[in-house]
Structure formats: structure tokens, C-alpha cells
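As a starting point, one isolated chain is supplied in C-alpha cells, in the form predicted alone.
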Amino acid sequence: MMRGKWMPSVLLALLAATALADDAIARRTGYLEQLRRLLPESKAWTGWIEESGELPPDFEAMPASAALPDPLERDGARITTPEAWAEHRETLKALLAQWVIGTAPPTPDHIEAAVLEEWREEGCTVREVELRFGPEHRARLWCEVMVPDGDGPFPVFMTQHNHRAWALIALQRGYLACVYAGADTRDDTDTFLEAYPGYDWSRLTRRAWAAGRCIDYLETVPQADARRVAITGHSRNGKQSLIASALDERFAAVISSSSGAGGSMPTRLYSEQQYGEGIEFITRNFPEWFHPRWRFFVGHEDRLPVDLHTPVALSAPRPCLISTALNDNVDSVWAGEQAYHAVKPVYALFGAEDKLRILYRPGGHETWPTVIERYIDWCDAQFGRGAYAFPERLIHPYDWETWRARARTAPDPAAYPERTIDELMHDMWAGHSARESFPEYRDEIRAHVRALLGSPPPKAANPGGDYGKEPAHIETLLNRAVPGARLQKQDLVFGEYINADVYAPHKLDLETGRAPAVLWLHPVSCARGYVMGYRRGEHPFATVARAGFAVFCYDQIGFGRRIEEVEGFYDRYPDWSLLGKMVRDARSALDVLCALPYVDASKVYVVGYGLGAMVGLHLCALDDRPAGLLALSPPTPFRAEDGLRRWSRDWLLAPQLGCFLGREQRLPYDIPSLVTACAPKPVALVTAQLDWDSPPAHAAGVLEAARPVYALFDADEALVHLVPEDYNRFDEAMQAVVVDWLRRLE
């Protein structure tokens, strides 16, 4: 009888579960169809999809996080002991394998080593060895071991075949040097595929696992101290070195040299929207580096359960040195430091904070002997062979609590009423609901904006000039030569000693011409500032210049040539803000741009992307001179989830706003307020259809909130929301959207 009563409910539950599963399959199928429409063709990825039949995960069921996943958080609880970390570490490794790097086999039971050749050189013995292992010993790996004369055992410096010259420096410093065939110049890891057909590991994971086989061999070499093995590599080899350290805890130290995206740079913080080498670019151009499953997360980077700071966390508490050049276009000073902050608590759990460091070097992606000597200094310091100092140096401000303690003035949220965005817009506009009273309304917004930008230091006008303009070697480093034909460039210095480049059509007469102009405000772009790092096709500023505009470009503080200018900013200006400085620089740029003899000052437009959109919105709210604003990937409203934290506390762009965190409803202005302050000028918000950082729904809400003010001027059509079917990037298709909008205004 009980069975009869329960059968209908069980059946209903089964039917409901089936319906939910069907819904999830439909969503996942839709995601895949969307990705195949949006993404450039990748034959390797398409082939894997067709062979495996895999679908993307159900992103709707995965938690979203704009912030990096906390390595010490497990199921909402905090990891507080090394013992708990050891267990959680295995979970993180499994997630990393599932979504990014693929799975690797366990350590082989038996390894065979055959000496191919051995010879003497000055003060050392060099030995080439072939290792064989795995089922029927079908996997093989070549390595070269250089053993210094003298009493061992010696610490080991391990690197890949193309970095053999690095190993020579380590040899002269008294290390046993080990070089293995896990690089583009020599790679034996394809033999692993035949030996281990049941694993879906990527090429970089195979190469990383290969390094562990070298340790297997070194444990049999009397002259090698296998308890003190340091592994390092540069660029893609830096990526695999981090993976090796994550997979094999026998590595006593790891040095990641310019490992970039897919290495020490988290995907959430360093992708195409930050002018970096994003998931799409890597998985299409280097399809074997990572598991093809990673490509599913293009446009959904915020859903990744683990990000690329995880291999660094998995190295804890062993020494890890992250080396990056300030203007290295595969790296990002800002993203790297955010990853450092996210991982440091793992090291702190072991009392090993001094075992994690970032090492900055000048220049670009290159290395030279001085750099490698510093890498070996690090190994010496960690292995007790020398006292070398590696002080903690962080360039971008991060500690909001320290800022708050030092700031002499800060807003009091209690002084403002609680209001939703609709209430905020209604209350502010209610007292100024006539066109004649709009200036009072705008002045009220401007007063709030100025207050939350902080107290600016004194300022005097600079009419511009050429003293201090960018020298040729910096222009080369930052890739700022005139991009191709049909353009010309003028260099000048403006504001507080800031270099600018103006790109214009080659036919424009710089004495008598009158061209429309664009002030270009770039996104978070550490290595090269206003110039793209990794890109496909034309630079945005060049595309706009070819369309007939004079484009004024400069690096915002903290980027390009001005990276180090941001260091110590709040020690110098505790009551100001970086956003305030950025807006001041933009207004100084307008001073010079509008005065150029070949520019029509009545047709100066502002185009900003990401961070540049944030600056552009504040600039145009405060300054009457721009004739229009296009904000690509604009900021979400401060009252939206995570809309405030990133600007105020994660990155101290406007720390005054951080006083309202948790009390966002008391903010005296929000993103729609900035748009209405621009009325009745044209404002376009451009949000890619697939953009977790700037969702189209938020931009639509911003414009909807601003429309009543624009309607007062009969200018509703001046507010435009463009939603290209794309993900967040600024390629030539997105540039065409910008040019089309500008031309329609003209």
C-alpha cells in the first residue's frame, strides 16, 4: 500500500529530474553553437569536438566570480591547516587537470637509463642519457647532465633543451645542470602518447611530467642532490615549469620566467580584453598546449573553477619566483600582482611568505645573463648556498585598509540616503525636471563625482611641446612606429610631462587641415599601454585614423611607459585617487588636442575600452568639450554585484568608493548619472553579446535609466546600445562598429 502511495511522487521526481537534465543539455548545446559561430575557426578544436562529442559545461549551474577563486576556500569553508591544504591540494589538481591541462599518469614503477655518450670538459663531466619507462618501456626521453668536478652531491638546476645556455651559467655556479627534451627545439614527449593511450594530457603537461622523469633518474645519480632540484623555463617553458611543480612535489623550487597567459597570469585578469593572449588565441594558435576543454570558457572566464594562479598555489610552500619584464607583452604587471595576492595566503599558511616573490626586470620578453644569474641567486638563497636579497616589490596599489588609515578625508556613507538606481535618478532629476534647470542637475552630479575622485593637488596649464618626447628605443620597445602606410604621427608632451602620439591620415595637412578627432583611452594594458600586445589585424587607433580622424593616444598612469609611475601613488597623494589622476590627464589631453591646428575642436570624440570606458564616462560627465562618447565594454553599475569592489578595493582606482562597499545603495552617483551628465551629446555603449565583464543587460539598464533626461532634449536617439554577436575583444570587426558610429555622427 505504501508503494502505491509513493509511486506517483517518485515518478514526478524522475520526470522533473529528466526535464532539468534536458534543459541543461539544451543550454550546453546552445553554448556550443554560439561558440562555433563566434570564434575563429580552429580545425584542431572542431575535430576534437566531433570525435569526443563533448559539450561545454552548463555555465548556468556554475558559480560566477569576477575575483580569482580563493585557493584556500573549499565548499564555502576556509582551509586553516597544512593538513587540510594537503587534502584540498589534490582537489585543485583534479580541477586543473579536468578544465585546463588534462590528466597525466602516475610515476612509473621502473625507469631504465642508457648512457648514450659521456665526455670530459673543463672542470665537469657531460653525459647524454636516454630514459625509457612506462608500459613495455615504450616512452623515451633524452636528457643531458653536466656534473661539476668535486665532492657532491650538488643541487640541480633543471631546464628545457632550448635553455641549455641557462644551464651553462648554473654549471659555472656549482650546480649539476640537467637539460631535457621537452621543448620546441627537441621534444620526445610524443612517445608518451603511445605508451599511455588512456590519458588526455596536453603537450605542455607531457613536457612538465617529463621533468619528473628526470628526477627519477637523478635520484640514482650519486653526484645529484635530488632533494634540491630547481626547475625553470621561459615563456611556454615557464608554463610547463609551473605545471611540473604543481604535479610533482619533489621539485624543491620553481622559477617561472615570463610564462604569461596560461602560466602565472590568470585568465580572468589577462585576456584579449586586457590586450593579452586570451584563451581563444592560445587554443587556436597552439591547440596542443592545453586541453581543448579550456576553449569552452571563452567569454565565460568567470566560470572557471580554477584559474592560472592555481599552479603557483600548488607549489606552496616550496620557493616560487615569478619573473616578468615590465614591458613584456605576454605578461601583465597588474594581473601578476593580483595572482600574487591571491596565492600569498597559501604560503602564509606554512609561514613561508618569503618563499614567494615577483622579480621585475626592464625591457620586453627577452632574457640575458644578468637575469639568469639572478635566477640562480634565488636558488642559492633557497638552498642555503648564499645570502641574496629578494625584497617584496609590488607596483600597483592594493591595500585598501592601509589607504583608509592614511587618508585624511574619506566619504561618510551615512551622510547619504539609501536609494536604488531608479530612486537615485528620480530623486536627483525631480528637482530639475525642466531643460532650463539641467545645468543645476549636471552640476550636482559633478560635485559628487569630484568628491569621490578625491582631493586633487595643484595644477597649472601645459600648452604642449616636444621636450621629453618618447625616444626611438622606447618607441621600438612599445611598438609605436607608424603602423603601415597612409598614416602620419606627431609626438608631443602634454599635462604633467606625459608623452602622446597623434595618428592622422597621411593626406591631412598639419598646418591647415581641420579633421575630426578622437581621444583614445585604452583598457588595462600593462606592457604597451595604448598599443595592443597580442592582437589580430589592425590597432584600433590606426583603424580610426585611416577612417579620417586624428587620434590622440597616450599611456594612462600604470601602463606602458608609465608602469612604475603608479608605484607609491597613495604615499604621494593619500587624498587623491588614480581615477582622479586619469581623468585629469584626459582633460589635459583635451586641452592640447582641441588646440591642434589640424583638429576641428567642435568634433572631438572620446572612445574608451574597459578601463578607458570608465575614465571616459567620468571625463565626459565633467567636461563639456567632447562631442560624443563611445564606451566599449563599459563598467557595470556600482550597485550591481561586484560592480564596486573591482574599482575600489581589488584595484585601488577610486578607493573613496570603497567606503560604500556593502552600502552601495548610499552612493551619491552611479554609472547612469554619468551618462545623463553628458546630455544631450551622443553616447554609445558597446557590449559584446558574450561578455561576463560587461553584460549587455547592465548596459541596457544604464541607458534606460538615462533616457528620461535625454528625452527632455528630444535626444533619445543619441543614446545607442550596440550588441555585436561576439565576445569581449577589440578586433577589426569590433573596430568597424566604432568607425561606423563615428562616421554616422559626422
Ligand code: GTR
Second form
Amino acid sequence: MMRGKWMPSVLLALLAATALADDAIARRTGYLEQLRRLLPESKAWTGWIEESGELPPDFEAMPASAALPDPLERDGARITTPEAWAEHRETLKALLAQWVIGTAPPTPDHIEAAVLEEWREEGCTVREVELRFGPEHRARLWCEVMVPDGDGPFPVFMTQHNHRAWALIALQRGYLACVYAGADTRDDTDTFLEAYPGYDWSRLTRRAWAAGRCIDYLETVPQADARRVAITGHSRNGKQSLIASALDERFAAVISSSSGAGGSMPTRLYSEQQYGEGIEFITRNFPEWFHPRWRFFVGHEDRLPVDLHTPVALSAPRPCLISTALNDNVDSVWAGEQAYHAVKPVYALFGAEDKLRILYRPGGHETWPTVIERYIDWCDAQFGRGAYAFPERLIHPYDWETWRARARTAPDPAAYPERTIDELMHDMWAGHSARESFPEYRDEIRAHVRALLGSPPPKAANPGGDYGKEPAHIETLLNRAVPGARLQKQDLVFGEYINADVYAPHKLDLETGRAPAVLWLHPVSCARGYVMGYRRGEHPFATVARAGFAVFCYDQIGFGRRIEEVEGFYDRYPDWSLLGKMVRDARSALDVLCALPYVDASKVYVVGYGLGAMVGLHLCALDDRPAGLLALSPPTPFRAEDGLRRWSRDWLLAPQLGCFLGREQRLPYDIPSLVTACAPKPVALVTAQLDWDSPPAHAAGVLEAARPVYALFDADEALVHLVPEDYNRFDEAMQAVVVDWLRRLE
Ligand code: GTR
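Since the one above is the form predicted alone, can you give the form predicted in complex with beta-D-galactopyranuronic acid too?
Entire complex below, previous chain first.
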């Protein structure tokens, strides 16, 4: 009897499980088809998919998080001891291998070293060595060691073949220098593939693992202090240096030099939506560097179980210096600092907070001797060889509690009633539901917005001029010297001494023409401000200008030319907000833009992307001059999950809003309020289908909530939601969406 009952329930359970598994397969197949539709062709990737038969993971079943995963969180609990971390570290390593870098073999047992050549130079001996290891010693690695005269043992400075000149500086500083054939200029790591056929490691992982073989060898060299080995490399070699340090704890220090995407830049925070090098770019241009599985996450970056702050976390508590340049387009100052804050607690677990530092240098992606001397200062400081100071320098304000302690005024959520978005919209609108009373309604919203942007310091108008124009070398650094074909560019200075570039079609007569115009508000874009650091095709501002618009572009505070202006902002203006400053700058831009002789001031549109959309919404709510707003990847409602934290606490854009964290229902305005304050002007929200930062459903909700106000003006059609099948990027297809909307208004 038991049996009779038992059988059907097992069968049912089996059937249900099979149906679920089928659903998951169908979803995963769907993701793959969509990726193949959206992503530019990568033959290497397609080949891998065909060969391996792999499908993307079931994203729906993976936890989503816009914030960086906390390295100290395990199954919802927090790790509080070094012992627990040691265990968790292995899990993170395995996840990193699985999703991003592939798996490397264990340390080989026995390594053979044959000296190829040895010679004397000034105060040192130089030796070229061939290492052989692995099954039947089939794997091979060339390296060169430069040993200072004397007994040693000397600390070791290790880097890749192409950075030999860096090694010479280290030698000059008394290090045993070691360079190995794990670089584009000399790479022996293909021999590893033959020796270890069962591993799916990518090229950078092989190179990183090669560095460990050099330590194996150095452990046999009496003049080498194998307990004091530092590894470094630049850019792609910065990536491999971090991987080396993550994989092999014998590295006593690591310096990641402008390592960028797949290095120290987390994918969630440094991608195409931040004008950086996203997964799509890097896995297509350099298909061998990482595991092809990583490419599945384009458009689903928020599902990555480990992000690229993990190799730094895995280096804790060993010294790690993250070196970058302020205008380095391979990196992002903002994303780097966010990653730093995310990893710091791991170092804190060991009381080793000062072992993690960011080192800024001026300029772009390049390095020069001063920079390398600083790297060696860092090694000296860590190895007890010199008291070099590496004070913590952070550019973007981060610490909300400090802001709160200093601000003389801050909003009090208790002063406002608790309301859902619907209640908020309804209550505020209820008193004014006639066209004539709209200005009162709008003024009420404006008053709330102004109050939450903090107290602005004094301001007098600037009609614009050209004193202080961007000099040519800065234009070159920020990649905006040449306006490009069929365009002309005017440089000017506006507001509080801010540089702007106006791009216009070359046929527009600047004295007699009258063109519609666009105020362009860029997203988080550290290295180059309004110009993309990485791009496919044309720049958005150029596309729009070619379509017949005068496009007013400038770097917002904290980006491009103005990167350092954000540092210490709240020391200077404790009661104001960065968002308030950004809106002020945008309004000053309108002062000048609307007065340009070749601009039709009745046709000035605002186009903002990401952060720029946030600024644009506030600008248009406060200022009557724009004729319309297009917001790409707009902010989600503050009342939505995680809608407030990013703007207010993770990054002090509007710290006043942070007072409402956990009490969002008391906010006296929300994103739909901003839209309604623009009524009846056209407002378009553009959210790519795969935009996890600004999901289409939220934008749809915002417009829905705003519709009753627009209906009063019979302007329902002015509110538009565009949802291209895409991920969050501003490529030419997305630019066409923008141009199309602008043209329709024309
Ligand atoms: C770039 C790549 C960067 C960086 C750089 C380099 O093209 O996009 O991530 O690795 O190469 O290594 O110089």
C-alpha cells in the first residue's frame, strides 16, 4: 500500500523537476539567441559555443545585485575571522576561475632550470634561464634574472618581458629583478596548453601562473629572498599580475598598474554604460585573455557571482597598490574607489588597512620612470627597506557619516508624511488639478527639490567667454582635439570657469544660422568626461550634431578635465550637494547656449545618460528653458529597492537624500514628480530591455504615474517610453533612437 502511494508522488516530483529543468533550458537557449542577435560577431566565441555546447547560465535563478558583491559575505552571514576568510577565499577563487579566468593546474612538483647564458654587467650578474615543468616537463618558460653583487638575499621585483626597463630601475634600487616570457613580446605559455590539456585557463591566467613558476625557481636561488617577491605589470599585464597574486599567496606584494577591465575595475561599475571597456569589448578584441564564459554576462553584469574586485580581495592582507592615472581611459577613478571601499573590510579583518592603497598619477594610460620609482618605493615600504609615505588619497567623497556630522543643515524625514508614489502624486496633484494651478504645483515640487539639493552658495551670471579655454594638450589628452568630419567646434568658457565645446554641423553659419540645440549630459565617465573612453562607431554628441543640432558638451564635476574638482567638495560646501552643483552648471550652460547667435533658443533639448539623466531630470524640473528631455537609463524611483542608496550614500551625489534611507516613503518628491514638473513638454525615457540599472518596468511606472498631469494638458503623447532590444550602451543603434526622437520633435 505504501508503495502504491509513494510511486505516484515520486513520479510527480520527477515530472515537475523535469518540467522545471526544461524551462531553465528554454530560458538559457533564449539568452543565447538574444546575445547572438545583439552582440557584434566574435568568431572565437561562436567557435567555443559550438564546440562546447555551453549555454549561458540561468540568470533568472541567480541573485541580482547592482552593488558590488561583498567579499566578506557568505550565505547571507558576514565573515568575521581570518580563519573563516581563509576558507571562503577558496570559494571565491573557484568562482573566479569558473566565470572569468578558467582553472589553472596545481603547482608542479619538480621544476628543472637550465642556465642558457650568464654574463657580468656593472655591479650585477645577468642570467637567462629556461624552466621546464609539468607532465614530462613539457611546459617551458624563459626568464631573465638580474642579481646585484653581494650576498643577499635580495627582495625580488618580478615583471613581464615587455617591462624589462622597469626591472632595470628595480635592479638599480637593489632588487633582484626577474622578467619572464609571459607578455605579448615574448610568451612561452602556449607550451602549457600542450603539457596540461585538461585545463580551461585563459591566456592571462596562464601568464599569471607562469609568474608562480618563477618563484618556484627563485626559491632555489640563494641570493633571492623568495619571501619578499613583488609582482607588477601594466594594463593587460596589470591584470595578470593581480591574477598571479590571487592564485599564489607566495607573492608578498602586488602592484596593479592601470589594469582596467578584467583587472581592478569591477564590471558592474566600469562598462559601456560608464563609457568604459565592458565585457563585450574586451572579450571580442582579446578573446583569449579571459574565459569565454564571461561573455555570457553582457547585459547581465549584475548576476556575476564574483566581480573584478575579487582578485584584490584575494590578495588581502598582502600589500596591494592600485596605480592609475586620473585620465586613464582604461580605468575609472570612481569605479576604482568603489572597489577599494568594497575590499577594504577584508584588509581590516587582518588589521592591514594600510596595505591597500590607490596611487594616482596625472595624465593618461602611459607610465614613466617617476611612476616606477614610486612602485619601488611601495615595495621598499612594504619590505621594511624605507619609510616611504603612501597616504590614502580618495577623490570622490564617500563617507556619509562624516558628511552628516559636518553639515549644518540636513532634512528631517519626520517632517514629511509617509506616502507611496501613488499617494505622493495624488496628494500633491489633488490641490491643483486645473491647468491654471499647474504653476503652483510645479513650484511646490521645485521647492522640495531645491531643499533636498542643499543650500547653494552665491552665484552671479557669466555671459560666457573664451578666457581659460582648454589648451591643446588637454584636448589631446581627453581625445577631443578633432571635431571629426562634417563638424565644426566652438570652444568657450561658462559658469564658474568651466570649459565647453559646442559641436555644430559644418554647414551651419555661425553668424546667421539658427539651429535647434542639445545640451548633452554625459554619464559617469571619469577619464574623458563627455567623450567616450571606449566606443564602437561614432560619439553620440557627434552623431547628434551631424543630424543638424548644435550640441553643447562639457565635463561634469568629477569627470574628465574636472576630475579633481570633486575632491574635498564637501569641505568647501558642506551644506550644498554635488547634484546641486551639477544642476547649477547645467543651468549656467543653458544661459550661454540659449544666447548663442546660431541657436534657436526655443528649441533647446536636454539629452542625458545615466548620471546625466539624473541631472537632466532635476534640471528640467527646475528650469523652464529646455523644450524637451530625453533621459537614457534614467534613475529608478527613489522609493524602489536600492533607488536611493547609490545617489546618496554609496556616492555622495545628494547626501541630503541619504537622510531618507530606510524612510524613502517620506521623500517629498520622487522621479515621477520631476517628470510632471516638465509638463507639458516632451519627455522620453529610454531603457534598453536588458538594462538592469534602470529596468524598463520602473521607467514605465514613472511615466504612468506622471500621465494624469500630462493629461490635463492633453499632452499624453509627449510622454514616451522607448525600449530598444539591447543592453545598456550608447552605440550607434541607440544614438539613432535619440536622433529619431529629436527629429520627430522638430
Ligand atoms: C587595451 C585593452 C585594455 C588594456 C590595454 C593594454 O586595448 O582594452 O584593457 O589591457 O589594451 O594592455 O594596453
